[in-house]
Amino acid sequence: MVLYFSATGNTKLIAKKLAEHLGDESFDLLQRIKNRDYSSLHSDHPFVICSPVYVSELPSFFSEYLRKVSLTGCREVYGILTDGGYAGIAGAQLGRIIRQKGMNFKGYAEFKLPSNHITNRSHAEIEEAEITKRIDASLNKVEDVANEIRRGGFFKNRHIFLLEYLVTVPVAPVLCYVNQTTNGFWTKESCISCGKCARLCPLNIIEIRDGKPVWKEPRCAHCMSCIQNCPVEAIEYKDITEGRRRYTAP
């Protein structure tokens, strides 16, 4: 079973393609995460857990979900990480969670895909040609990854240096606390009150009031789901995102 969370489609794209090549089912964990549903998921085939990488780590809400959910049946687990070019310590985090469940972690494959993070000026926009290049390269890689999983192989992962842990573990939470605020989000008059942003928010912190989205908590994961999936591009963040290209995976 291929399990995934995806905010703007990168992880979903790879998860769906992997499931096709493996002849297995893919399962979107969004609603389970929103509802805090940790009931058992069963698979007679290896579990393939697909996750984006946020600030060099697994999304905190996703790692929390994985720790609590019950996985039954096959005890072998593969990881799939989608990122903009650096997975940080996310693979090691996933491995630790899986081993703590008493399961056999067989490594992870990494896919470099277009970044969706547009609420920070330090993240430059990716040109259309680079978007196409990254997607094509990732799709070409899927079959080889599926073949390795099918034959029960083990992904050889790069060594994560101690310095990476020493920088990421204390620094990432601080960066998230400072930068991942919700008070910068605002909505233009073009909002059509469709409620898509609220439905897709993995943390359930958006609700529709008087026809407009309202962020109920001061901080979020900045998964970009609300701003990138808005059908009329009505959601902005401070003065950073106006005029910037929106991105969802094809």
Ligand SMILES: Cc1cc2nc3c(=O)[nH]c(=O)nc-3n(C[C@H](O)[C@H](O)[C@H](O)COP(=O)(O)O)c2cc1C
Contents of the next structure:
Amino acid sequence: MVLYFSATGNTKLIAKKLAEHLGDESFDLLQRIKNRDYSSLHSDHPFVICSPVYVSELPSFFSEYLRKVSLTGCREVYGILTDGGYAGIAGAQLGRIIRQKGMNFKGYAEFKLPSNHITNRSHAEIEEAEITKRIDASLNKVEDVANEIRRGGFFKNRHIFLLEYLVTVPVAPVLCYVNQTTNGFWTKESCISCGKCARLCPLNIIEIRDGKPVWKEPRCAHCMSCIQNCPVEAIEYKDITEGRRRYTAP
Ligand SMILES: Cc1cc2nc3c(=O)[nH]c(=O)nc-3n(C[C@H](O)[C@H](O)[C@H](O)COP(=O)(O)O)c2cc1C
Ligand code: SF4
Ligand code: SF4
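Could you switch over to the form predicted together with the named molecule, since the one displayed so far is the form predicted alone?
Everything in the complex follows now, all chains and molecules, and the chain you saw is the first one.
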């Protein structure tokens, strides 16, 4: 069973293609994460857990979900990470969570895709040609990854240096605390009150009041789902996102 969380479609694209190649089912965890539903998921085939990388780690709400959910049946687990080019310590984190569940972690495959981090000032807008190149290269890689999983092999992962842990573990939470605020989100008149942003928020912190989204908590995961998926591009963040092209995977 291929399990995934995806805010802007990169991880979903890979998860769906992988499931297709494996002849297995894919399962979108969004509703389970939103509802804090940790009821068991069963698979007779290896679990394949697919996640984006946030600030060199797994999204914290996703690691919390994985720690708490009960996975029954097959004891083998593979990881899939999608990112803009640097997975940091996310794969090692996933491995630790899986081993703590008493399951057998068989490594992870990494897919470099367009970064969706539009609220980050240093986020560089990627050319259309580069977007296509990354997506094509990732789709070409899916079959090899599926074959390895079917064979029951291990993914050989790069060594994660001590320095990467020493920097990421203390710094990532501080960066998230400082940058991932919600008071920077604002909505333009063009909002059509469709409620999609509220439905997609994995943390359930958006409420539609008087036809407009309201962010109920001071901080969130900055997953980019609301701002990137709004059908009329009505959500902005500070003065950073105006005029920037929105991105969701094909
Ligand atoms: C808050 C946040 C932090 C991110 N941090 C990283 C990172 O550390 N390294 C990286 O390569 N990409 C990073 N990205 C880019 C995403 O990992 C990448 O675009 C991913 O494929 C998005 O997956 P999705 O479309 O399934 O949501 C970050 C994106 C967000 C929103
Ligand atoms: S998704 Fe966009 S249009 Fe729909 S309610 Fe949210 S801000 Fe408004
Ligand atoms: S408010 Fe928007 S960016 Fe923040 S967690 Fe919810 S959907 Fe993601």
